[in-house]
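Single chain ahead, written as structure tokens, the form predicted alone.
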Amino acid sequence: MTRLHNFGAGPGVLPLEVIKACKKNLEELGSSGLGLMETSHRSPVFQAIVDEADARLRRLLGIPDDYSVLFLQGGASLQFHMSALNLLDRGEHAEIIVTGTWSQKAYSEIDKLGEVRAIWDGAQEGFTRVPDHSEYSVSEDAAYIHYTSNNTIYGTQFHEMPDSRGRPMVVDASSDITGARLDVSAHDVVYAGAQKNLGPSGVTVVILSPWALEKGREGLPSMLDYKVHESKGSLFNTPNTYGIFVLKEVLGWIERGGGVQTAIDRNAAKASLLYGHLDSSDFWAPRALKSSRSVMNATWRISDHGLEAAFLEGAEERGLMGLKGHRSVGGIRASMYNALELSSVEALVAWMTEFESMHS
């Protein structure tokens, strides 16, 4: 088998022991005799599952005992809308930072629900960088503040968490939980999709605080309603369940290794070395501001954008997939999620190299 260097910004790249671990359970999980995509998500087989995940996820993120966590589906998208219509009650209005297409995505389906005021927007700016904190205000009567910590179209990521004034807040963090600090404890509700850090695509974790779970209106639809999905223990209807499972042997993966600390380390060395020689020469131009990049997606162009698409081309034929840049703004992107090895990144840079030196 040969596996190529994934710099995807998602689905990401997976640890190959993981991916192991779902090919030996595909058909058998453990001994009983069903494979994985086959047991009943009401087996006790498939309740230890639930509660291994929930049980690892607490521990490497330190999440209070009185938190709720929730795997649900429908990734970040849903939770825009999902987390608004359980925590803005009418006459309320929620507070947003803007950092991204993700956050105006979030804008929008608040909007749909009730009066959303975004108190820093960065789209005049090209989304090259996150706020300082003296750059927004927070109103002493809104419901919540929002804020996507990592932004994996423009490469820009909060390095410290928003200053919210005492206010509840929420954070979409799908695409660097488990890889960067989060101190749960500070936010009323966490989300995040699996397919960055976690697992596959279709899982996505919600992290609520009483606050949060207690906050939610009556007679909500029930497949949107928290409380329901708290009262069945992320049960209520037949969930992902091979998404589940791939989950908890991720957050395996990552407590075998050392942790989030040590998964920190990890991507900051990769991001140091991308970094480093991005900033080496004036061939390259990273997008975003030095004081926002982010660990998980570096985002750049050649200055020559027209040696781009040969770039790309050489850059496949040498097995380091997955780096063209999101379409709506082009250019190259680099995705170095957790189980992406320093050795792709000492790939890519060597590629980086050798074009340069090719084109100078």
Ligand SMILES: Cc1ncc(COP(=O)(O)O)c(C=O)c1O
Given for the second form:
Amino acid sequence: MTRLHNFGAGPGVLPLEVIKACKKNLEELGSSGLGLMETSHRSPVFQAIVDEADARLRRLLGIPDDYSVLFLQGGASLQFHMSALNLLDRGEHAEIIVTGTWSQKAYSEIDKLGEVRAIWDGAQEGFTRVPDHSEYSVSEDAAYIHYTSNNTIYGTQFHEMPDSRGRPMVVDASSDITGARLDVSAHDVVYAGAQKNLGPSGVTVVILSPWALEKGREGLPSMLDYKVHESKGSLFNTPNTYGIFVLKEVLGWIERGGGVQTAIDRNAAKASLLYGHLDSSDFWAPRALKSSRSVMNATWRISDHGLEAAFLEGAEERGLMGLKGHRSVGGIRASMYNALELSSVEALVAWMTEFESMHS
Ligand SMILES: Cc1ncc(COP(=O)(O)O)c(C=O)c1O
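Next up, the form predicted in complex with the named molecule in place of the form predicted alone?
Every chain and every other molecule in the complex is listed next, the one we just looked at coming first.
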């Protein structure tokens, strides 16, 4: 079997050695005599998997000891709502930096529960950048501020964390967790769907500061209550056992490869190769402003938009998959998550070079 180059935005590329470990453990988890998906979440063997996933994530991200780590379901989309449900009391308001579709969605989910104010909104500029500190102000009485660290659809990324002026901070880190710098101790909630840099879809990592855990309102539905999940060690109900196993394996792969800093360096090398090529000629039109460009998701147009379909078709013929831009913005997008090899970006750049010479 030939594995193709996977530039998909998520579910995204996984390391081959992780896939091999899944395959082996599907039939028999370790030497337990039972397959991975047949193993009880209450068994000691599965508890060891949860504990190891937790320990690896804590080591990789430098999570403070008094923070909680949860493995939940419902995707990052549930966290738009669940974080507000837990953190926003009656009469309080949240503030949000709107840098793309995912923060717009977070805005509207918070808005259903209470008051939310956009303190910066890039919609008018077509979400081509993220703001710098001087462009927004945070109210002294904001319950918390929310931002999206990497905008998967528009291809922008915060290279410096927003300044919350001391207010609690919530980040949706779905598309750059473990692939970019993240100071967990500066945040109160970090959440991320796993299906880009951490594993498969169906498991969501939620990291909570002691403040965020305590803030939880009384009487919430159990499944939406951080305290309930924390008190049960993410095993309040049947979790995505398979997803947590894969997550543990992906985290092990990152650790063996040298940790988050090595992943960041590898991602920088891939991004610099691709953006360097995009900047080399007017044939290509990168979408994001240079200072805000995402290392994880590069987005661009071909200046002659009419050539894009042929570019994408030719890409697939060469095994370069998942390059079509998000349906809401069109164009081209290359997602370069941790597990994408530099050789995949080299193959993409080779096709771009060939395509450009055919059409100029
Ligand atoms: C930054 C970001 N936030 C949230 C989501 C939604 O995630 P989910 O599908 O896990 O709910 C995505 C999905 O691509 C995303 O990229």
